[in-house]
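Next up: just one chain, as structure tokens, the form predicted on its own.
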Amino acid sequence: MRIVVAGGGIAGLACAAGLARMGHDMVVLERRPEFGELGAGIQIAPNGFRALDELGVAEAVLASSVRVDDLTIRDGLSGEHLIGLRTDADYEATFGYPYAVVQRSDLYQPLLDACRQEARIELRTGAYAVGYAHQLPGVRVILQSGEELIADALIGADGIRSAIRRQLVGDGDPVVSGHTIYRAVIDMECVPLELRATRVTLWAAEDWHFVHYPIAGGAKLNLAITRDDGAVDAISGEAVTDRVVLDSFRHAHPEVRQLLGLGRNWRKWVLCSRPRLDDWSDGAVVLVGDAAHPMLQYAAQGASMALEDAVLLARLMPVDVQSVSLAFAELSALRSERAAKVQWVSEEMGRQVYHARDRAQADRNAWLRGFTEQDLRAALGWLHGATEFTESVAERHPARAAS
């Protein structure tokens, strides 16, 4: 079939790569003048690497990633170590794949390379899909330029401000979360030796948390500090001075302050979200990734959820246009509950763990101290160890496959 993907980000490229491997002809529409990915670090759990393996790019992503030794949470004021999870060989054996961190471009580029190497994929820049119209069979994809593309199916992978979602769901603009995040990336050679570690460290305090970890093969350190400050205006990548960041967290632990002081060229974003959806499909149109289930970053699962969508979509996609609507409805039915759970967990982690207020901070610390390593692995099994998105139609519906 001929399938159009609106959006050339991680979700869109993953869908194109997966569907092309299944024999479909793909057109990926990117509204910017060129394909590329902005942003700093991404954490990829085993479920994300399982999806990347299915797409044929896990090895390339791992080559530039940093396999961390552990995930650690510390008190942002006292510095106390509250909880830790080793991501060692036993962890990998439990979940099947490693836990690693990458620079965002080091995840994006292998997906882009895979698409460029696939003759079935056409990559178009300066092409913005603003809507669609059903026709039997298939769909007409309407571009901002006035051009219309005829396709058998349309995948809306155009992010949290998705034009395809706007038409399909009609829920307006994203909701401002009230959380502001400041991001910077620094050269590791600028970091004192005693502060260098191959781990993901999260400092939790009242109304804020700070995360840092190595990226770019260990050559850089990713810094991201978030405050629950009640921000009401959506901001994306606005430059801020070093002084603004330091003044905003003047009561943080000295080690936090030291790392923040190393940051340069800080930028800030005000995070947005959307209500959870039960249905992502409309006939021959379906949403994936942030267009379907945008989530706050507190569970570090946004990219992995998009990759899972792409893998399952490729497995469910039929070879005849008459069955597209059924496949898209099935994708929505199979994925919506899991995605909604991850969205909810992300929100609750921000509210109850990372940004606990007043007396809840002491309760949080006591609760975290009570977890053993075995407890943590058991609690993460449904998330890091997921395999259901790799099941084929034959595995899900033996009778249908036989017929």
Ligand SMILES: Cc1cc2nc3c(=O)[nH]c(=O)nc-3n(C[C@H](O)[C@H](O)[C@H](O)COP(=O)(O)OP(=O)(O)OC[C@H]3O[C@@H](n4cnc5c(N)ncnc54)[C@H](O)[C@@H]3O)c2cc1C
Second form
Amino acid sequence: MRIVVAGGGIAGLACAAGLARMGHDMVVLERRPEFGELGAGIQIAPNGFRALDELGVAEAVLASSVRVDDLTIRDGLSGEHLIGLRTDADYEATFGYPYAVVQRSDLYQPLLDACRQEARIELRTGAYAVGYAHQLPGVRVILQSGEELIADALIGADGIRSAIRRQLVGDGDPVVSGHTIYRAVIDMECVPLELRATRVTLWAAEDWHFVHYPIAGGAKLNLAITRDDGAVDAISGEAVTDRVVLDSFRHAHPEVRQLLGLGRNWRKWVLCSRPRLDDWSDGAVVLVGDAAHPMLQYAAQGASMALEDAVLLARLMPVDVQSVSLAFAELSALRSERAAKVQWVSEEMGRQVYHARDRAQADRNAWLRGFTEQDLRAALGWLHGATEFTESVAERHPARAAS
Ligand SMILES: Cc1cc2nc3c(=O)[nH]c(=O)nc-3n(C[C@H](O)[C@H](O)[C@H](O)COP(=O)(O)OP(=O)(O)OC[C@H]3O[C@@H](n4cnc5c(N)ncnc54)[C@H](O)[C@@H]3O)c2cc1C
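Now show me the form predicted in complex with the named molecule, since the one above was the form predicted on its own.
Zooming out: every chain and molecule, the one shown earlier first.
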């Protein structure tokens, strides 16, 4: 079939790569003048690597990623070590894949390379999809330029401000979360030796939390500090001075202040989210990634969810255009519960754990201290150890496959 993908982010490229491998002809529309991703960091749990492996790019992503030794939470004011999850060989054996951190471009580039090497994929830049019209049994995709593309199916992978979602769901603009994140990436050689570690460290305080980890094969350190400050305007990548960041976190633990003091070229974003959906398909049109289920980044799973969508979509995609609507309805039915759970977990992690206020901080700390290594692994099994998105139609519906 001929399938159009609106959006050339992680979700869009992953869908194109996965579907082309199944023999479909793909057109990826990217509104920007070129394909690319910013240099900040991203965490990839084993479920994300399982999806990348299915798409044939896990090795390339692993080559530039840092396999961390553990994930640690510390108290942002006292510095106390509250909880740690070792992501060692035993963890890898349990979940099948490693936990690693990468520079975004090191995740994006292998997906882009896979698409560029595939003759079935046409990559178009400066192509802004503004809507669609059903043209049974397929769809007509409408571009801002006035051009229209006839396709058997349309995949809306156009992010949290999706134009395809605007038409399909009609829920308007994203909801501003009131949380501001400041991000910077610095060279590791600027970081004193005693502050370097092969781990993801999260400092949880009262209305803010701070995350840092190495990226770019360990050559850089990713810094991201978020405050629940009630911001009302959605801001994306606005430059802020070093002083603003340091002054905003005066009472933080000295180690936090030391790391913040190393940051340069800080930028800030005000995070957004959207209500959870049960169904995000409309005939031969379906949403994936942030267009379908955007989430606050507090479970570090948004990209992995997009990759899981792509793998399952490739598994479910039929070869005849008459069955596309059914397959898309099935995709959203199969994904909605898991996506909603991860969206909910992300929000609650922010509210109850990372930004616990006043006396709730002591309760939070006591709760975190109570976890053993085994408890943590058991609690994360559904998330990090998921495999169901790799099941083929034949595995899901043996009777249908047999007939
Ligand atoms: C601060 C922060 C930290 C994060 N950390 C993590 C993490 O550690 N781990 C993790 O798994 N996830 C993380 N995430 C989430 C992750 O970044 C997103 O879930 C993921 O990038 C979503 O990819 P996407 O392709 O769906 O959307 P996007 O990345 O938004 O891509 C959409 C693409 O579509 C293009 N586009 C938009 N509209 C149109 C249109 N109408 N027509 C054509 N093109 C269009 C855009 O230019 C863009 O290229 C984090 C997010 C944030 C904000």
